[in-house]
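Next up: just one chain, as structure tokens, the form predicted alone.
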Amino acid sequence: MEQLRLVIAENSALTPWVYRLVLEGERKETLRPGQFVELALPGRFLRRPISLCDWDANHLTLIYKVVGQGTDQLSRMRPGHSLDVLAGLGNGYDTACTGAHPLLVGGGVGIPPLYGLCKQLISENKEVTVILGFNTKDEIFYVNEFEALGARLRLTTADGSAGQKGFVTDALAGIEASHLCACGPMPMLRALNRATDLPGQFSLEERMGCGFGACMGCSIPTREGQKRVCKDGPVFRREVLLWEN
């Protein structure tokens, strides 16, 4: 973990309520996918954890959706303004053991993460194939940001207006893969829980004070005894979680 002061370079609107911030600032630890940061918002006691998208030497990218005062406060910010940001925070996929064919299984906003994910396995020379599931067309974002790496994708909409009509459940038919890493709501890795017997990561969503294991409010019960969503996250193999739970 380290603590940054890095200026925005860009915040701009993807959809009507999620939205991109590129930061921009020197920084010298090593990420890694499905970690995240924390910001320092002005006036806000508790700072904002939020999945990394994206990564260079110099700039970090984020995506996140406008659900409450912190977040919309969070999308007035214009580029120029600086913030304080604890960054390589949580435990990430561990791309060893994803096999030659991975499948990453995002919904929403548990989209982004698999973003950096997907990247760093193509750089692996591993076969990637992807399935995103949104409720809307009007709720799409990064499809094309995802082609463009090169992995094989699947779109799914519940409603029917983009992609496969369904869930990203009903997208599962007829891949074959050595490794699943999902994130999403709960009810999502629920349903890929039942619907499929692959090894897999999961990263879980839970609200976080700290962010760095020190108030002990997001632990969660797993087979291996409480573990801290923020520190021994988010990224659980899928064999620790207890699903009934």
Ligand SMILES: Cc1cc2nc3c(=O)[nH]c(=O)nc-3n(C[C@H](O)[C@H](O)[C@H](O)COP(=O)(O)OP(=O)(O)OC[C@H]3O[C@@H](n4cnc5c(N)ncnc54)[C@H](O)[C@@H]3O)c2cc1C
Second form
Amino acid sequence: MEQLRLVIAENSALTPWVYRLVLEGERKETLRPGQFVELALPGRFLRRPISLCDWDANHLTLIYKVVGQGTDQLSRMRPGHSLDVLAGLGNGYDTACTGAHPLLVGGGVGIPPLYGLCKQLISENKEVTVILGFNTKDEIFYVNEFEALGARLRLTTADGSAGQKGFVTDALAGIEASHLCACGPMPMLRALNRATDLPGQFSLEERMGCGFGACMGCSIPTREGQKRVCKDGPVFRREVLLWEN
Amino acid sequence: MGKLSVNLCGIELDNPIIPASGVFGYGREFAALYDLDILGSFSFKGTTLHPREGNPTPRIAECPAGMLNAVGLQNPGVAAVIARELPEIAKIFHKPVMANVSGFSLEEYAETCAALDAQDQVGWLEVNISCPNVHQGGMSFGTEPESAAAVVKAVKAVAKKPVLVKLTPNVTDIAAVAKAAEDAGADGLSLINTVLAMRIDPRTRRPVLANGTGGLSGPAVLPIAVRMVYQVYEAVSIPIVGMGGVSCARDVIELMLAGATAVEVGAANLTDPFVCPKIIKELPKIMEEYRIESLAEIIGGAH
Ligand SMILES: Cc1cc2nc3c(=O)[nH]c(=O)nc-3n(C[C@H](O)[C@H](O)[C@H](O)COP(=O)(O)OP(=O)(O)OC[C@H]3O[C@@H](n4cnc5c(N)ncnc54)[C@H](O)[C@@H]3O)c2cc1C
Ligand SMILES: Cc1cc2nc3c(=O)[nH]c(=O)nc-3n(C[C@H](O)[C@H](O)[C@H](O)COP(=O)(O)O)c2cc1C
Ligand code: FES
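The form predicted alone done, now the form predicted together with the named molecule:
Below, the chain from earlier opens the complete complex, with every other chain and molecule after it.
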């Protein structure tokens, strides 16, 4: 983990509620897909956790949805503004155990971390299939970006306005995969857990105090005892999670 | 003696800055960021006799100028703290550490304190009396002078190390509880713990925290802490460790003027992991600004 002061290079709407934020500035530590950052927003006491979508030597790309006061405030910040960022938080996905045919499944703002993951897996010469689920066509983002990486893509919308009608689980049929990496709302993760037997990794969300393991604010029961979503996660192996909860 | 040093119950602190219990774990996450030996001391996560999983999530909520927590005293229990955590602390912190203890009966407090008192690394026992008494309908020990005194007596009977009694602000007359603790033999007091609070989500029409209520801390509570430290200083003659909403060196001076000998920093560590080193660095500058020769001389200076 490191504390950074980064400048907003871009903060633009991808859909009416989803924004892409590009932050610029130097950093030292290497990052892993599935990790997250915490943004300090002026006048808000707690930092906001947002997943890493993409990065290069001196940029971080984040994609966030406006859901409350903090993300609304963030969406109004203009390029040139600087932000206090804690970067390199959480464990990230383990790409060593995915086999040759990983399947990535994301819903809504669970999709951004899968972009960085997809990029990494493809750089490891793996054949990646991605299922992206949205509610409706107006909420779709990053489909072209995933295709540009070279992933095989399946798109679903709950109302059928684009791609296959239904949920991500309805798009599983016929996919031969070696491993599953998922991120999205809890009901989607539960449905996936019921729908497939693939070994996998799931990224969870929890309200956080610190985001770096000190306060036990994000601690959840698992098969291996209490785990901190911010430090021991946010990515957990499927068999560690207590799905009945 | 350096100009930042203070004496807390016979133990010299290089400076009065002590990360508070529950926001610092066992120091590990912060030791990765800075040398913990620059701190006066630190208070580790509240320890109970038996392991506790804590409350369901959400455990955290935000509010203007602060946060609510309902962690529910998650900790591995005193045996595991002694077997696993204290040896790890010994590698990253080389001064006396503060052992924060919670309990749900007098016996639990006494047994946990006795075990931690026997550890060389432990400088002080900080006894959190905000916990509910399972034998008396779940009323917090800290809300009545009598039950507070009973905990102090039970702990003092087994402890050789200085006992700091950590007071809850959720009382009508904190000075009365403080006096009762002093009369029962407390060596010092530490205050304030979190203020009982709640947030409701208008979308779900339910409390944000799974536990319903939680404890408020952060800058919002600083004036409450200053007032309570001030009142307690008038009522007792034992040292006070002040805390509540501290986020900069100026806040430290304010609590010391109210009567604190040392100052704990809680929630601020969560939002700025470097807040304690920053405060320690700021202190000499702000002392110059306010013409303070040594911190020890301003304790209770507002009275
Ligand atoms: C590890 C992790 C990664 C995340 N990645 C992304 C991402 O890439 N894109 C994205 O759009 N969102 C992401 N989120 C969710 C995002 O953190 C919340 O949407 C955001 O904090 C809401 O802030 P707010 O002030 O707008 O909402 P408010 O409801 O006003 O926030 C009040 C408080 O609740 C917290 N909070 C509210 N919703 C959530 C939530 N779902 N998860 C955690 N804390 C919450 C806020 O941080 C704040 O402390 C992630 C969450 C976590 C835990
Ligand atoms: C997440 C969290 C966990 C806490 N856990 C404990 C605890 O285990 N024992 C205790 O005595 N106080 C605990 N506290 C209270 C703090 O030690 C401190 O008394 C209080 O937060 C006020 O200080 P602050 O405003 O600087 O945070 C906790 C506070 C927070 C925010
Ligand atoms: S948010 Fe503090 S431990 Fe996870």
